[in-house]
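First, one chain by itself: the form predicted on its own, in structure tokens.
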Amino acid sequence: MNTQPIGVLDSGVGGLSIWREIVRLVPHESTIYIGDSKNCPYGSKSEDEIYTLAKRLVQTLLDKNCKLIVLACNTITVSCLDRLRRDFKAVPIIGVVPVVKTAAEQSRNGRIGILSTSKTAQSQYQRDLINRFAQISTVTNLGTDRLVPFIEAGKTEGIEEVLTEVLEPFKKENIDVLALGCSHFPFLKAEMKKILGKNVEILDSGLAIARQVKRVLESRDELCDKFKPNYIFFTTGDKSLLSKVLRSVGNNNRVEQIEI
């Protein structure tokens, strides 16, 4: 058993959707979360810029003695997961990707949608996922950078109109499963369901990543199963915004500001 914390990082508040599933599945594990809201969104940055920021976040978590790192950000994952793993070999680093395989398996009509940020949707990483797991499906792979700012700012005004526009191509294609390729997007599931209809299943990566975290820790004999967990949260941006999203997932822990 290893009582060191799990590190979770994201470009902002979206990674809390992943964090929530991790603490549900491994309830005795302590965690340290860092959201880089100051530099969000990452989707408009170059791969070198993303790598520089992500490397600082990973190093910060390692300095805080984390035993495993979760990149709870699709953009970071598709941009530099392999580079980060080469640079930081001392601990496992787990990336997050859309659940394309599950979407293809659960689709009844063979028409699936994948919604990500623009950089993730255009990445070779995501194209390879589609080619590997959804070859016999009709895939609508779309990217948008219009939704993350709403979630980061905690605003709901105008979101329905934007969502309706963003989701319209999926409705035209008559998809019956939508895979979310951004950790921010699960916070909009209810609104998406209203627009797409009750017959469209909406999937996110949270549970799959939590299961992977558990498998890795078990394989390394580092899973903590008899310990009162400690949850620590940092943000490079406005503390009140991360606190607001935390409360929405049932946590009232204090948030500290940090420089990276």
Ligand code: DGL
Given for the second form:
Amino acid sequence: MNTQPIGVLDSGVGGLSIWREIVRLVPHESTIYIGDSKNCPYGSKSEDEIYTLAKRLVQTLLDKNCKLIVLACNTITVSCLDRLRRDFKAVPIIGVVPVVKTAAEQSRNGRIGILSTSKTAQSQYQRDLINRFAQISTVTNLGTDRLVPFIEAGKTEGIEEVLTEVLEPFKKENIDVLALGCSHFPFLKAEMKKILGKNVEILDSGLAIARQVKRVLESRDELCDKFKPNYIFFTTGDKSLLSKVLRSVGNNNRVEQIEI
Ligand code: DGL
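To complete the pair, please output the form predicted together with the ligand; the form predicted on its own was given just before.
Following is the full complex, with the preceding chain placed first.
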């Protein structure tokens, strides 16, 4: 057992959708979360910019003694997971990608969708992932940078109109499973469901990542099974915004501001 915390990072508040699944599955693990809301959205930045920011976030978590890092951001994962792993060899780094395999297996009509940021949707990493399932599924891969600002601002006024436009191509393609390729999007699941209808299953990556965290810690003999965990939260942006989203996932801890 290793009682050092797990570090979880995202471009902003979205990674809390992954964080909540991690603490549910491994409830004795302490965590440190950093959301880079000041620099959000990452989806419209260049790969080099994303890498520079992500490197600082990882370094900040390592300085706070984290034993494992979760990149709770698809955009960071597809842009620079390999580079970060080369830079920081001492700890395992886990990335997040949409659950395309599960989506393909669950689909009844073989027509699935993936919704990500534009950076993620256009990435070679995601295209390779999709190609692996091309035999069994027709995949509609869409990117949008219009949704993240709503979630970062903690506001949903006007979201219905934007979502209706964004989701229209999926309706045209008659998909029956949608895999979310951005950690912010699970916070819009209910609104998406209203537009897509109850026959479309919406899948996020939270549980899959939490399971991977557990497997990695077990394999390193580092999983905590009897320990009172401590949850620490940092944002580079407005503390009250991260607090608001944090409360929506059932936690009232204080949020600290941090420079990276
Ligand atoms: N949450 C991030 C993701 O999973 C991206 C949001 C952003 O554009 O910063 O892709």
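What we label the rigid core is the largest C-alpha set whose atoms superpose within 1.5 Å from one form to the other. Only residues modelled in both forms are compared. A quick note: this is a predicted structure, and the numbers were derived from the prediction, not measured. Residue numbers count along the first chain shown, from 1.
- Comparing the shared residues between these two forms on a common core, the single stretch of 3 or more consecutive C-alphas each displaced by at least 2 Å is 133-136.
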